[in-house]
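Next up: a single chain in structure tokens, the form predicted on its own.
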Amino acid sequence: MSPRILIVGGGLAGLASAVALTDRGFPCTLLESRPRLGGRASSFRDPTSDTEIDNCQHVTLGCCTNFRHFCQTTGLADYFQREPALFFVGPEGKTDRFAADPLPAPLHLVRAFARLSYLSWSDKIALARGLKALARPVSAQDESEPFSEWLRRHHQTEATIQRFWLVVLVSALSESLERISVGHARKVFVDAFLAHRDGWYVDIPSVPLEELYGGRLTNWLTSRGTEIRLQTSVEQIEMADDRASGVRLASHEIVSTDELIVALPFFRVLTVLPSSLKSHPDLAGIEQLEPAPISSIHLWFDRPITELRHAVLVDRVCQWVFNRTAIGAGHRPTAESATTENNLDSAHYYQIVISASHHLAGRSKDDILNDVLIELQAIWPATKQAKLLHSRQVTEHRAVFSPVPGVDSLRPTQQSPVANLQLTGDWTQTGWPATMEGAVRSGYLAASNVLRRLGQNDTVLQSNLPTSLLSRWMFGL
């Protein structure tokens, strides 16, 4: 008789566990309280434009080996587009193309860094020294201080701090430099820029996330025997003889299980745990995890404001601009469903991302929109002639956990103190910050624990990209 495996939570971590187990012949039952899958990586329908829009633009990097494996296994990889270059728009409006040369890491990006026009040569020399220092193992002193202090201790210039380190890390970790640990900063730069020549590549989904996870992935799972129950809220884990015997739903239904994976966000997981576990020392750090917000501004214009598919903005409130019309060609609303007055059927749709958006709290949407438009007009004058047909602002207030110094000591492993209960989510111990890669890694690790309990020692977690020989020699990676 097949074991009953229950997964609570349909975000990326829960989905990754379901994929890993289903792919190995162990279909599951997945319970999700919301009407859609994907968790924080999901879409919703905007009624004015009559289109599915993502709550925030999600991208993945070449170094995200487990997320790529997840997509390749389920057939989702075909719906991601690799960007051959990044485009950085400096404070004066000049656009710099950032792309790799056909050289081994870390030489592949030397010319790309050298071409950044908004940094002086003294800035670039300081930057090179800073990257070399960051490649070294993190010391106890390093990990006890915020990354802003590390930068000053390593003689980084104000320009490199504001125009390079801040630009990359706020986008990657959604926190200020004063609230980022040195270890998490090192992870971003080593894996993405220094270790392997493919680590920096950006892949962008070409369809709304709902189509990925709510459509294609749902079909992949259900066609292989996994049951998905949406709008099914879990209130409590049921225990019997020191093991998790099932869950009690808000409807008072009891769903029994042999193996339980709880894939809830860190700010909700304690509400479903039995009282005996809430105070367990292995889980005591969960309550101390802090959230960080990400905001996105969705804009529909009557004409294009730039032909770039994306842009990274330097020294601006806006951090990334994604040209969703260019990226998702064929996914605009039809003329029949669009609003005649605004002509949204032919509108040009852009999404602006503002990570670590604490500073927007308390501001009106009109004020925020005005600031965004002023910045876009300063960079692309065509924005001044364009008519704004529609806008939508979305803030995920608890988008990620803050990667503050010492945060990794607060993150529990996937194996809970109860043998048949796994905890998964990007906030658990993964070796990664709060990213789609971190979420999938946690799901794979939880699935591996279940498989071992079922007598299978199959390797689920994928290896990192191999470190180049030159990077090993130069940095000791």
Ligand SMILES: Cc1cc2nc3c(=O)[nH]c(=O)nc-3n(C[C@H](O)[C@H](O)[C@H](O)COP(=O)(O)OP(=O)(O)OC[C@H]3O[C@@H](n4cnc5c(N)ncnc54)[C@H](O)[C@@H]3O)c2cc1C
The other form holds:
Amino acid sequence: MSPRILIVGGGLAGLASAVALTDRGFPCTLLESRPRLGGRASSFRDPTSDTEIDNCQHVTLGCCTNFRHFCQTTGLADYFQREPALFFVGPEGKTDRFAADPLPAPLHLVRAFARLSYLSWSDKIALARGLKALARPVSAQDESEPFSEWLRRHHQTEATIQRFWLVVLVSALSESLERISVGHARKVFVDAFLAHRDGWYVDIPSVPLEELYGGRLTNWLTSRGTEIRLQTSVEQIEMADDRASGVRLASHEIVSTDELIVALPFFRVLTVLPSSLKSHPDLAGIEQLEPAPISSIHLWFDRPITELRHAVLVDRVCQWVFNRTAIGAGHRPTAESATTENNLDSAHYYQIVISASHHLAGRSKDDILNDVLIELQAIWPATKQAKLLHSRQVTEHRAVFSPVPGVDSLRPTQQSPVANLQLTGDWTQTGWPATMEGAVRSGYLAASNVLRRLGQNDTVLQSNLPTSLLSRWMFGL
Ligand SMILES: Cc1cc2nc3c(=O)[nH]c(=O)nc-3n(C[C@H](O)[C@H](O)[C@H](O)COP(=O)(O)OP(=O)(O)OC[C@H]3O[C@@H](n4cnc5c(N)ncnc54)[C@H](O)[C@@H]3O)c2cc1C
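Let me have the form predicted together with this ligand next, following on from the form predicted on its own.
After this comes the whole thing, all chains and molecules, with the earlier chain placed first.
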């Protein structure tokens, strides 16, 4: 008889476990408390525009090999577009195109860095030295200090800190430099820029996240025998004879299982664990994980404000601008919305992302919108003529865990102290920050553990992009 496998949580970690197991002939039952899948990477219906909009623009990088594998396995990869270049808008408003040369890493991006107009030559020399130093293995001193200290110790200029290190890291890790560990910063630069020539590419979904995870992925899973129960909230893990025997739902129903994968966020998971596990030393760190916020501002204008598909804004409150209309997922009106008074059918939809948005706390939405519009007007004068038809602001206060020094020692492995219980989520031990890649890795690792328990030694986790020979030689990577 097939083993019963229960997955609690339909974010990317739970979905990745479900895909890996279903693909190997072990369909599961997945329980999700919300009416939709995707967790922190999901959409919601905006009543004014009558469209599905993402809680926040999600992008992935070329170095995210497991997330790509997950998308390729399930047919979602066709709905991502690779940006051949990045567009950085400097503090003076000049746009720099940043693209790779046909050379092996790390030479592929040398010319792109050299051309950044908002850094002086002495900044660029400091930056090159900083990147070389960061590629070295993390020392004990590095481990204990925040990345801001490391940067000063390695003679990085104020301009490189504000206009380069901060710009890259705040987007990748959603934290300020004072709250980023050296190891996490190193990982971003090694994986995205130094190790392989494809690591830095940004892939953007061309449809709303709901269409990816709600529609297509749901079909992929259910057509292969996996059951998905939405609006099914788990209250407690049930234990019997030192095993997880099932879960108790909010409706009091008990769902029994042979193998249990709990894929909840770190700020939720302790509520469902039995008391014997809550105090287990292996799981004691969960309580100490700290969240960091990400805000997104959705704007619908009556005309284009820029033709760029995306822009990275340097030294501004707004960090990324995504031109959703150009990317393709912007506006999908229904028949009713096309006839409403506030007709957004032909509107131009842009999304602004502000990571590590601690500084926005306590400010009014009008105030924030005002600052955002002033910045956009300064960069793209067409914004002054454009009429703002509609706007939405979303702040996810617990978007990711903060990658503070020492954080990795707080993250448990997927194998819990109970043999048939796996814990998964972007916050578990993956070696990655809180990202879709981290979530998929954790889901794959949990699925591997379950497969091993079922007597199958299948490798689920995908390898990293191979490090180029030159990077190995130059940096010892
Ligand atoms: C605003 C924002 C922007 C981001 N941008 C990016 C980006 O550009 N690129 C990137 O790679 N990553 C990004 N991330 C991070 C990424 O979204 C997360 O790392 C990833 O989605 C986490 O997946 P997860 O499965 O670990 O957790 P979650 O997505 O939190 O999944 C947990 C699931 O469990 C469900 N659940 C909770 N309680 C219960 C219960 N009692 N019973 C049943 N189900 C329950 C939840 O509803 C949820 O669906 C962003 C995150 C946010 C919030």
